[in-house]
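Here's a solo chain for you in structure tokens, the form predicted alone.
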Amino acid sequence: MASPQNFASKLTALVVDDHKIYQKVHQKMLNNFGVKSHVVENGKEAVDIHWHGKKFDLILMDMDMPIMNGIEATKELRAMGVCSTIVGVTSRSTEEEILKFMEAGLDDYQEKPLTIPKLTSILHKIINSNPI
């Protein structure tokens, strides 16, 4: 099977996180795979960018953010008909919090920090479910 690097250059991603360090780390990891990425700082910005017509193959969504958290943003994006793969990436890890986040419409959940193997797995799932 081809590696994600062979196809990831055709993918786009939105990083939704209020922490600058995680923004940079996740964007650099995506860029290393050739994924074109954009960063916003909260859920409202993620919703707004979709209202303005931008579409992404992958959304990496933090849970705890100001203005609009990841749970609210995920629910809103799904209500808008956004079909992107949304992966919750957060340091919150109680079963109840994970369940609330998943029920909001996540496709996957990963604990921070996101690692290369975790990102590789996410990209494989996207590529396998959407042949490019």
Contents of the next structure:
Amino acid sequence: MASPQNFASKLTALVVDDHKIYQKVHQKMLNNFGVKSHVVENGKEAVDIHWHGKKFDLILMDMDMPIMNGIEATKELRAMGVCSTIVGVTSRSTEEEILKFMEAGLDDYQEKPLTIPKLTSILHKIINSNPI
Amino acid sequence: MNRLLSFLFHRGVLDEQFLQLQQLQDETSPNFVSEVVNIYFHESEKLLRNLRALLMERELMDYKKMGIDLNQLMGSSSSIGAKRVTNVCVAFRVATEQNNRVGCFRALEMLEHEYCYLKNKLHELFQIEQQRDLAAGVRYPVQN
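Got the form predicted alone; any chance of the form predicted together with the partner chain too?
Complete assembly follows, chain above in first position.
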């Protein structure tokens, strides 16, 4: 049986979150799957890193962040033509906020904290939609 | 699972999110759980100080700012599986939404109490695990 680290080791991910604990936990989860990950603290840094030419298969986007929140960042990334899978993650939202976040251009939305089974499912979807 | 951890689960102090942190710990990050929990302690103490300072304001209380700090604390607490602390944050947030000064004071006291209890128990848990690891090292010394 292939080890968990094998199946996603060709993927790259960007963790966009101002919360140190979630940065650490989400990055560790991704690393355990062999996914190469990068962390930024807000939506503006996420947009800037893409302007510098970086690309990622997966972006885990928090909603509430200073400087530029997840909704604005997602809209900007989509307007730039970024086609990565963007999964919104947030700890508390009303239905209205979730809808607004989805309409900004998310592929999926998950409540924090992200769990290993949820992340497994997200990574499988990315691999299955882009077979190598 | 050791007895203390089992007790903390049974009492609702911790939930399965703490187990998830433990699952992430491995040879490449042998102190992952304690590193995450130490970040949590550092952030929470700052937020608790902010909340107390906001409640002590004699003039207009900034319930909105309290709500923001509480959301942060709720997020951190749920991220490490601190279930009882998270639940008290929820009750506290309701009091801020109602602009209920007395309710906020009561909630803050409960929050500080739950946080101290959690911190002491987690320190105890890490000490037990450290002693167990040391004992394992003595019993099964690495052979060069």
